[in-house]
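One chain comes next, on its own, written as structure tokens: the form predicted on its own.
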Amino acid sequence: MHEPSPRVLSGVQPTGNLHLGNYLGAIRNFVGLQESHECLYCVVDLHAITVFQDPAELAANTREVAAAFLAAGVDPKNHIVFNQAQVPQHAELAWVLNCVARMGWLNRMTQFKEKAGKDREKASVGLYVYPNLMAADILLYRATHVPVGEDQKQHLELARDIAQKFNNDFDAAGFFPMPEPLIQGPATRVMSLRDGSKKMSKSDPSDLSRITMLDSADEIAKKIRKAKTDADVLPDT
């Protein structure tokens, strides 16, 4: 197989207002990568339905995330912006990779344990095999680099394991490249304004826990004033 050209694939779930963590940890970096890589940026609506979604809200949120990509500076003339569900090969390859991945690998995924919580028996099967779909997203386009936060690095390592096993099983060395993580910038993990031990999240029930990209200056100021802060004194520098 010929050496693949530098290609970036990354996505954002359409599950409500994008927040400061999404912008600093992902979308801002998407813009910079356009200078050096061929880029595909995906609104991952198939990932969103691992938990129940109202269809009308999901469609609106998908358009909102795509608009945020463009507003932040993603160039759709020279790179690709799309929503996942419009490309059926994502789901098709995910099924093939379900048959390549191993239960033991998925059992080690910490995000499933965190998201499912104490009601693991009630969690959807989709939530459990979510990392295999993420692997399909990446490998479908033979992406070489994936911008990820620290919490997603484990999923990318799984994608590499799946790619390696597929290549070995079918005696196809190099068919799927080994995607490399891109963990960039000073804000790879932006914390909640209400709980400093948790990441800023769209799913947090409190709107005061996050600063969204659509907040007004007054709303941002209100949230900062109410934010939980460190009890320690500020450092000298």
Contents of the next structure:
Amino acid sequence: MHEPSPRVLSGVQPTGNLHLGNYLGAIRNFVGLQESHECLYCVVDLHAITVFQDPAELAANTREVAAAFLAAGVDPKNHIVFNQAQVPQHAELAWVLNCVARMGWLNRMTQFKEKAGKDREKASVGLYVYPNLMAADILLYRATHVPVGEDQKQHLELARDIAQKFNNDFDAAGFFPMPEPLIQGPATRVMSLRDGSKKMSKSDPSDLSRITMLDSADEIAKKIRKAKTDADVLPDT
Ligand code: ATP
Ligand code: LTN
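Provide the structure of the form predicted together with ligand ATP, given the form predicted on its own shown above.
Expanding to the full complex; the earlier chain stays at the top.
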């Protein structure tokens, strides 16, 4: 099969509180790639509902993420900005991929372990198969490059494994191209301001843990002043 044409796809969940990590780790990089690639940027509302979402808030947050894409410089005239639930083929392909991915592969996903917490029995089944839906987002468009933050590296590896197994099982070499993660820029993993061992996250209950894209200069200054720092004294030089 001939070389797949380069195509970028990435997604951001409409779960509110877009922060500096989302910007530096993902959205900023979306902008630069538009020069050289055909790009699709998706607001992944089906991913968001793996944990409970108030329907009205979900709709508002979906528009907010789309607005953030545009404000950051994503060009919807020459590229594609859309929300996942509007394209039923994401869920359809995800089902097929649920039948390709192995339980053992999903059991290794660290994000599921973190998000499900101690009471795994109470996590939604959707949260467990979430990485298969992400693989469907990418493979549906035969995307070749996927700009994401560091935390998504494992999910991208899974998407490659799924693509490879599908191609092998159905004797269809190259049917799905292997998607390449693009983990780039000065800050691929921005840490929480409250706990330096965790990444900055939308879902952290403390607003002081993150700098959001809508914070004022005063709010940012306050958060930085309150941020947890190293307990050791500063070195002289
Ligand atoms: P949640 O806390 O709800 O899981 P999130 O903050 O991880 O949300 P996502 O919508 O899951 O945000 O991620 C959107 C993009 O931002 C992804 O490419 C992800 O890798 C990136 N990203 C998220 N947090 C960080 C971070 N702290 N540093 C760098 N990139 C990040
Ligand atoms: N799982 C990702 C969001 C996401 C995504 C995608 C990223 C869903 N589908 C496809 C890249 C490509 C997250 O939680 N950050």
